[in-house]
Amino acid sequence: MTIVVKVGGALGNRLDPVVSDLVSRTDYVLVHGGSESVDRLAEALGHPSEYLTSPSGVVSRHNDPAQLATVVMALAGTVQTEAVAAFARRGVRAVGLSGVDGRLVLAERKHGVRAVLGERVVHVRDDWSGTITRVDGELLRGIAGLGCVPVIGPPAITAQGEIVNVDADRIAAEVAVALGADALVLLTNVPGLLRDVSDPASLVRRVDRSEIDAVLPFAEGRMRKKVLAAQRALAGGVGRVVIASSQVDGPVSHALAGEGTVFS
């Protein structure tokens, strides 16, 4: 069995329970986000983060050049190093990789993105975000074959050598597809996909692949990207995807046992 686990980086996510739950396994890759860390650093550097909402309702970071530099510093630097150190404290060898390292995650730059501004849809041209075109599964297998855990996060790189930001949930989906994973676990700061974001009891527990479009209206904000990542993973041959909480003890085990929202 091979699993890909992604732990979110928004406020409320917990890394330590995830790492503690994984260290007894040998069949996994960890993908990390880090939006809160990027936002904190951007604020400290004097260029606070801005977010764009697409006409379809997807919320994304505005990756202007200053924000992209902050993403590189926070994600490929602080967040990734802390995750690798968390494994080291538990006696596990881990290797931190951004998508740039070894051209692990190739992407094409989006030449302008569409965003809703008031009642208008505008074209944002100074955005350095990308669409993933390839993940090097052989590189990840080689690192795992050395007895090391790959710890992966944004950014990615284009064929021309440009650094672009890409969504960490989508990285996780593409890694799962590239590795032929049995399961993709997306851990976040809520119990899963909720019909009502203010009511944890409104959890959607099971979603068939054919029902994903029907539940998308419940996926607000960043949750929409997770549901779309689940859809991509299933389309690419991954057996099942679980969106679940990182805030419980044993979060990976709980997710694999069916706690959260299971897509299959």
Given for the second form:
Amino acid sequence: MTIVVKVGGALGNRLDPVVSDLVSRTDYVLVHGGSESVDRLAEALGHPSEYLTSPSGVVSRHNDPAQLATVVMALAGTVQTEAVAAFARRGVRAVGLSGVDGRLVLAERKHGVRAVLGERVVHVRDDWSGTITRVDGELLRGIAGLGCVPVIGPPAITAQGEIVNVDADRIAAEVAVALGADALVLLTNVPGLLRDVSDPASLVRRVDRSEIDAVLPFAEGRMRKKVLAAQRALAGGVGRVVIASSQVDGPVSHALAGEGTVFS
Ligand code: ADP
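Cool, the form predicted on its own is there; where's the form predicted together with ligand ADP?
All chains and molecules follow, beginning with the one already shown.
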């Protein structure tokens, strides 16, 4: 069984329990986000992060050149290196790869992003974000074949060799499709998709692929990306997708046992 596990990077996510839970398994890859680390570094560098909301309600980072440089430093630098070290402490050889390494995640630059500004929809041109066109599954299988665990995160690279930021949930979905994964586990700082974001008891437990459009209106902001990633993964042949908490002990095992929102 191949599983792709993605751990979020927003405040409240915990990496250590995820790594502890994974090291007893074989045949998995880890994808990481790191939004909180990017925001903290951006603040410290005097260029705070900005977020854009698309007309359909998806919230994304504004990747201007300074922000993109911060993404590279925080994600491909600190967060990824720390994740690889967390495996090393448990005796597991992990290899950190951004989407740029080995051209693992190929993307097309989005030319201008549409964003809602007050009452208006504006075209933001100064943005280096991309849409994933291909993930190199062979490269990941090669690394796994050497007995190493791939640890993957943003950014990605275009065919012209430009660095572009892409969403880590999207990377996880495309990695899962490229590997023909049995399961994609998206671990985050909430128990799963909630009907009411302020009520942890309002967890949506099961979603059939035909019902995804019906539950999408519950998902605001960045949760929307996870539901869209789940939809993409299922459409690409992944067996099931679970959105679940990274805040419990044994988060991967709990998610695979069905604790969270299971899309199938
Ligand atoms: P991560 O970094 O863990 O990937 P994100 O911040 O990108 O996390 O997405 C998780 C967040 O999505 C939650 O903390 C919550 O604030 C927000 N959210 C919006 N709508 C919902 C919903 N319906 N159910 C759960 N979370 C939601």
